[in-house]
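So this first bit is one chain, no partners, the form predicted on its own, shown in structure tokens.
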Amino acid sequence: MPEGSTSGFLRRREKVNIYKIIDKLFLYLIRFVSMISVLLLVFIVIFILKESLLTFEEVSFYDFVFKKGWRPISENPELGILPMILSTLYVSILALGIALPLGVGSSIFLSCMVNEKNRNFIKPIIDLMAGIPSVVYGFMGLLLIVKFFERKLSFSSGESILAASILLAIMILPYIISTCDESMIKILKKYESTSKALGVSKYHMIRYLILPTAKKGILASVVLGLSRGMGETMAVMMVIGNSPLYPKLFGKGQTIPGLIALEMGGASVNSIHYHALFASGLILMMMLMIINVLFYFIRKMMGTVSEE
């Protein structure tokens, strides 16, 4: 072999064996990086159960969850959240049930309807909301929801669940849009052409190719509206009314976010009402991946429909 090819052919060995390394180390640093975020959480939740079980020791798990009765500074404290539960579900499923058809009719139209230019244009304002902080949808929400209730309704406080819910849905909207109009576009990309050469309308199409095909999308977009719903605090706290009482639509209520971000500041370090704190912050967690695990079967049940 000549000695400027084997020079040649060593050099791009040396390269092959430079990029081997380096694909080497990028997967540890993957694996490491992925390593601490699971440790990150394992630790949050043991934090968090930890603090949690001594409440256990002076209230049973299911007077705390199933019993009215919020007093945790009184001589003979009542630790019941009931109806912080019920309003957390209460709000974040009305907010879900008005952002969904909004959220899947704006997907729609951006994926279908509009061109691409004009798509461009609508589709980051869309994904900007998101990152609106919490506080000014929440001064909004006073400003424009709570009084049109109560100039142009007539209600005597515009702080209800019906308010919390509308604000909310605000809220949720981007991230339903957002995963939707993905998956919408994807299928559109793979089935438009072929749509059209067999002369489909556009409706025909949507109704019968679109929506069903992106069930799983809208699927994906109702878990993260509702996973986010449920966890926010500033918006709703400022527009609801925050009254330990069973939910009205019309009537004022307290989620469990609201009830956290209200009390932890006023609440004794080690004392009960600093620990029912915990253990609510807790009873939401198993909310979310009850809710989590419940959506993930549906979808697999889902999957397996369609497959056959």
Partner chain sequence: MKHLSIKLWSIISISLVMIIISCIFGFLFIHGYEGISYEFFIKEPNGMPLGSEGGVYNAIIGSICFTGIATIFSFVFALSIATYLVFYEKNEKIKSFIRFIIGIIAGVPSIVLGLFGYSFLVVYLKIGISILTGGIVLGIMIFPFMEIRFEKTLLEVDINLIYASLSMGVNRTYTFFKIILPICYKDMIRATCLSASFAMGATAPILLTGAVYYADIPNSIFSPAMALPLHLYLLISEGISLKNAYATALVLIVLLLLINSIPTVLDMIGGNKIVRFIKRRKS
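Now that the form predicted on its own has been shown, please provide the structure of the form predicted in complex with its partner chain.
What follows is just the one chain, with no partners and no other molecules.
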């Protein structure tokens, strides 16, 4: 045994250690809270599923998804959300088409073409965009985009799929930029010195090294942008016109989230209308899931070159 002035102090105090009791209590507490929250989350999923599935007792899944006609409160209710599904896809894919080139271009600029100082100045401003609430975006969309269409291009109504897509593109831009930028920075840090040592120019490096290697990051930003876009409610609802028509670029349309938001208050609980709204929510979630799975496989197929 070590001899010294302090030896043995631990043996004297071995009996009760308050921290061991706290450890037990804390473990029980957080295990309990975590269990409750997991149960709650599972319950939410089950609840949404249950309420939606009741719809399909009245109308077949096929008719619901692939037929047109939305008359939920008439004598013979018609429940077909195909126009809404198509509008939702149309708007978000078009928005992505507008936002992706801009986003990738901006992230090239941010990751490769500016110094640390300017980057630290620009990046927070772009992040700020992500923090603007969607109602404010909708407001701006009405005032700037819709008004512009009506006045300058003399449309009969500026509220249209195109207006919604442009607005949505602006809204998903910060997400696309930050996802792409993150993966490009990673690649740059990894290969910059090697590439410089080869004596190639910066733009050559961007073209033949960074862009091809960052495609997984770009793909991830596509998924994120699409998910954000398809779930977006308020902003799109404010500029799209909300008519359950098949989508045309300059025509009005209605997305699934918009449908739910507008009709949720009017649907009496447990009516077919109410269940149909839940079911459209479910369809929206299924669409998101399909997109995620699809891109997961694309990602897998893209082969071995990646930033990781």
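Numbering follows the first chain given and starts at 1. Please read all numbers here as calculations on a predicted model, not as lab measurements.
When each C-alpha is placed with whichever rigid part superposes it better, Leu41 ends up apart from Leu144 in the two-part motion between these two forms.
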